[in-house]
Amino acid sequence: MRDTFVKTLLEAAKYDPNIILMTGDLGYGVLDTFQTELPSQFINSGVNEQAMMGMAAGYASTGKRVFVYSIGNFPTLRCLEQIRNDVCLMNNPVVIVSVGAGYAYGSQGYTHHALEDIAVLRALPNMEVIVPADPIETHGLTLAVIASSKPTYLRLGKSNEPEIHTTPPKISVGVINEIKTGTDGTLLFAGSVGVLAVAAAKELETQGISVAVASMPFVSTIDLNYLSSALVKGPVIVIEEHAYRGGVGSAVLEAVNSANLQGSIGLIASDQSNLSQIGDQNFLRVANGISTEKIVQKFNALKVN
């Protein structure tokens, strides 16, 4: 996803000098081409995330569309006060780009596990939280973010995420993109865990159960019409690579409650039960309760009830 984001941003920035890319001394190799081709639109602020976010807000207040790029928790939790005060409260058009969502940097330990970022940032005023599922969705969403003027959090995977969409997805605020249709329920996900949702749907098919699989990239704005229709069919399982509290599942439950919708909703997320463990992304997902098996078990439990 990160390569797709950078390539898409570079092509747009060639025609728009107001696009600025900032990094906190990270992204070597990935950002080299952007820096080489557009040196006047690239800023390496060094390892000073709080100052970097303040700088980004300052540039944005002059009409620039500023993208702040860093790993996991660094452009989010480390400079939360600056995001809240300088970006969100002032409604400055800064895009925070977090690379390495969830357990993508698993071998680096818990300091690099991004598991609370959605909960924190979606609570801030004016902030749009967007979580692409794959490179195809990343391309379209990056273009949409460029055209927007809202403070935005773009949460990306690290690299080599497979393409889940077989056709270009719809890109509009609040859209939920259905990848597979189904009649007995829905597996609703945000981010690269979509591969687990697809695998779970195939396993459920072997049991004679037909479920829809859908990507929900917009966390701050949710399509209530889609949710209403999905809940009529059967259980909705929300799948995310984030802590249980405050994430995508919480956003869905809030939306359902506000609209007085009825139905069964389950959540697959990190239970954060193994904070001291290190390992690759797949290992840590399973160790913390995010797996195809868990999705199938959760769906069957709700369907029975």
Contents of the next structure:
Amino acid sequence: MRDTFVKTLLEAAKYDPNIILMTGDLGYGVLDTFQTELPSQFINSGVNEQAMMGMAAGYASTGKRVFVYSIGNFPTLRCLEQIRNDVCLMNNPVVIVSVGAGYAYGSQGYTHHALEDIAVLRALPNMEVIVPADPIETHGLTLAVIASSKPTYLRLGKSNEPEIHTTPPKISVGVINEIKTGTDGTLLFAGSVGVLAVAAAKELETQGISVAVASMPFVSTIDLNYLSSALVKGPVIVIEEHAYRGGVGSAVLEAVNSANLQGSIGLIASDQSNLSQIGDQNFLRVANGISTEKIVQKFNALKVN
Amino acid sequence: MSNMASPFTNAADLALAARHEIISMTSIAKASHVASALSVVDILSVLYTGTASISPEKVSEPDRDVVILSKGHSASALYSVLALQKFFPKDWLAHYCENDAPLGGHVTSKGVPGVELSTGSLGHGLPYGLGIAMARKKSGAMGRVFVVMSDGECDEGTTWEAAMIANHHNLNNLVVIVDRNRIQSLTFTEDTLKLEPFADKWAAFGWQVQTVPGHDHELLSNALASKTQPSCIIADTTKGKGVDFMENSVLWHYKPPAADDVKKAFVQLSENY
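Having seen the form predicted on its own, could you give me the form predicted in complex with its partner chain?
Full complex below, order starting with the chain above.
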């Protein structure tokens, strides 16, 4: 996802000098081409996320679309008040780009796991939170973000995420992208955990159950049209690589509650039960309650026979 | 000093008029930070009488000079100066901190012409101003950026992060003015967290440093003319300047002037200026 993002941004930035890429000294081997080809649009601020975010806001106030790139918690939690006051309150066109969603940095440890970022950033006013599912969606969403001027949080995976989409989805702000149709319920996911949803749908199929699978990249602008028809069909399971509290599932529950929709919703998210456990992304997902098996179990538990 | 008067061209006249407004408005609003405002008002008066290229007609021009008051708690000083210089109606001052009024207790930018950044949490103004200065430098745009900070604010790590970045990128369009009144929230700065040797710290970060008497308009103006930046001007000031019972006292960081205090303060101003 990160390579797709950088490549897409670079192609656009070649024709748009208003695009600026800032990094807090991260992106080795990822940002080099951008830096080489467009040095005047690239800034490595150093290891100083708080000053960098304030600087990005000031920079963006001059009419630039400033992308701030770093890993997980560094451009989000480390500099939260700069995002809150200088970006969101002032409504400056900054895009925060984090790589390493959820457990993508696996054995690097909890300091590098992004598990609370969605909850915190989606609580901020004016902030659009976007979680792409795969490289194909990342491309379209990056173009959509470039075209917008809203404060935005783009939460990327890392590298080598499988492609969930077979054809590029039509990107529209707040719209859920369905990957597979189904009649008995819906597996709704945000991020690269889509592979688990696809696997769970196949497993359910062997049990004679037909579920839709859909990617929900827009977390702060919820697709109520899709949700209302999905809830009529059957249970909706929301799957994310983030803490339960305040994540994508919470966002869906809040929206459904506000719109007074009826139906059954189950959440699959990290229970944060193993903060210090070492392992790769797949291992840590399972260890913290995010797995195909759990999705199938949750769906069957909610399904009305 | 009526609404029909012309903007001030002389910093001393503007500062004196602003001192009256600061004392009145904080009293009416029962607001804190009157001494912080009296400390910084001469710096702002110098900036807004020609040192900074900014006027009510230019607030949206891309090449304007940008003034950021990072010590957002001295909002009454900035509001008074901007109102007296006709950026917005002077009668807004009497409604400072009122429900649904434009002027809040910490510097508020939305709907207030001339205010560049909402501040109130310390350590935000310098990185933000740095971003504007860097954007201008990279695009070849004109206009300087003045960031007015408190000394207590220099406890914040962002100050020194930004100081390093500004020097690394040779931002000669960025000026920091520190209102060095030596008092912060609970007591004196040097008893809270030592800043000295303060000038040496900025110099060690690669800044050109000048220390000037912070209530002397001419010396402030001369120091601000220098463009071999990034430039840090340490303005030696007195908290509560101009009103003897407010000077150098932590109490007046918080206490709103009562009606009787206002009377006494106005007498002081007429004697001292």
